[in-house]
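As a starting point, one isolated chain is supplied in structure tokens, in the form predicted alone.
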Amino acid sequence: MKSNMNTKIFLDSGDPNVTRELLDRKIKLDGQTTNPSLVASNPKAKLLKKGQKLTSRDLINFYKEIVQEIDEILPGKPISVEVYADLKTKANEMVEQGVNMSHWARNVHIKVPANLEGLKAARELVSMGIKVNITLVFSLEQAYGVALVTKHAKRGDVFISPFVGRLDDKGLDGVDLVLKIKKLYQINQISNVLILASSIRNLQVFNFFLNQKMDLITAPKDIIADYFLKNQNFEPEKNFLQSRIALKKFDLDHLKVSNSLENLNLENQFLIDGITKFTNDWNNLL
């Protein structure tokens, strides 16, 4: 089985040195995704905190420097930059951050969470011509909401990031969700939103999405390096492949397709936990 290398591969990292390392190893990258947790884990962030207190402005400036350095390494390629959003952050606050962050590099996608306020922010940002990446997606309702608020955006300006590994960690099927989102968009003739398979934990899932012709995949350094340097002929186990291609009966009856964002069930515990983790990791540096 040959992989579909038209799928674009992004590095999931907040460290430009990791980006350089992969390029030095002759591995092609099509872009990069970042988030508050990845920025907080950057070695320089930990050094910055030693012996001093960081302000919010310090951290934002540090994040900006990281993004601009990545942009120098991957000139003009998509870089996803995430706003700071806790469970109380309103859409207008995310929009204000997003407008500022959109100028950090040449091809920025502003990441907002897939809750009600985040989707309202995405709608406003898209109306201003700003590219978005709607993250922490764990349900079909959220995926439909993404399409609803970005229906006037052109193809390539909107990414949706379903988190595969976060679901798998809890014994659920993250791959199944991504395939169902793909099917949902096909049924509703939604072609402008690109699916960015995220939170990839292993090479098997990474390679599966390549073979399923996913629009985009983001993964950490080790998985990307393993694929390109060791396992380009790697094939998923037959049972793994069959169990995911043979989707359960695809039933949209429970999904109340609506033209009103407020009528969609967007909240779930995975979303809440994801927002909480990102904000905690960021705030721990302050």
Contents of the next structure:
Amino acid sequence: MKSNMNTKIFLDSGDPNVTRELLDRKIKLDGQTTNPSLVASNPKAKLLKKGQKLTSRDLINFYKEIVQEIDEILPGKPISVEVYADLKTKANEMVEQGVNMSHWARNVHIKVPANLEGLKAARELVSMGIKVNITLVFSLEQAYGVALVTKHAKRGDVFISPFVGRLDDKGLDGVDLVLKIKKLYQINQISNVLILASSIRNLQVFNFFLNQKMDLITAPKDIIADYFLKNQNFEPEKNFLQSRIALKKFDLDHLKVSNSLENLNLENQFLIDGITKFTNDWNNLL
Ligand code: E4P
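Switch over from the form predicted alone to the form predicted together with ligand E4P, please.
Below is the whole assembly, all chains and molecules, this chain first.
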């Protein structure tokens, strides 16, 4: 079976049955990412909701069971678990949730959003030795903020999740953002943060990142299955590759590198929409 030794492949799903299904098909997974929308779309969540009102505690327990089941299927592999954070959630509330969730499985990365409060929470979690995955990243400023708050973390303890597909959905260039983050980290000698290419919508982009030897990539079941089962000799189209390589001439001038988190422009509409979608999907189950 084809495998790229450089890039670790995670499944992007809130359903342990999907994890099991891929393993049954002899596909090797290196970990899993979850988020509130993925957990809310787990078929069992809908059944649970039918006929009864779920409390926040029920829902958290449901999430915990899912994570524990994934941990049994992928023993000790990294599982990303996301805190509940709306636009008003403070860092200390995220830290409290993160500390609790970090005990759910053997190798949990706590996902916090890349807004100011989320980055403060990440700083605190990392200082407590808790692994993090800083999510909803759509800009270089956010990526720089991630590096600032995690500079004392061990390599591998911090993931950053740039959301490729959500930028592409709006006609922007998600792949470009990931390449620029990679370059930004190289220029600033930031090696402890692993880049986790997220929100992957198609095999072409998936393959592109494998060819770029990204640290990590997460993708839904169908893309991973296609990659392993149907497209073992798939190479990204030449044109696609060439256009991306042309982007190697980076222009980072607009990023005013700052040593203060408060001076960075972390907010953007994608981040706000992302937080809103996660919380709406979650709250719809309550
Ligand atoms: C993974 O960690 C992300 O939450 C996920 O890839 C987002 O994907 P989406 O944009 O398809 O929701």
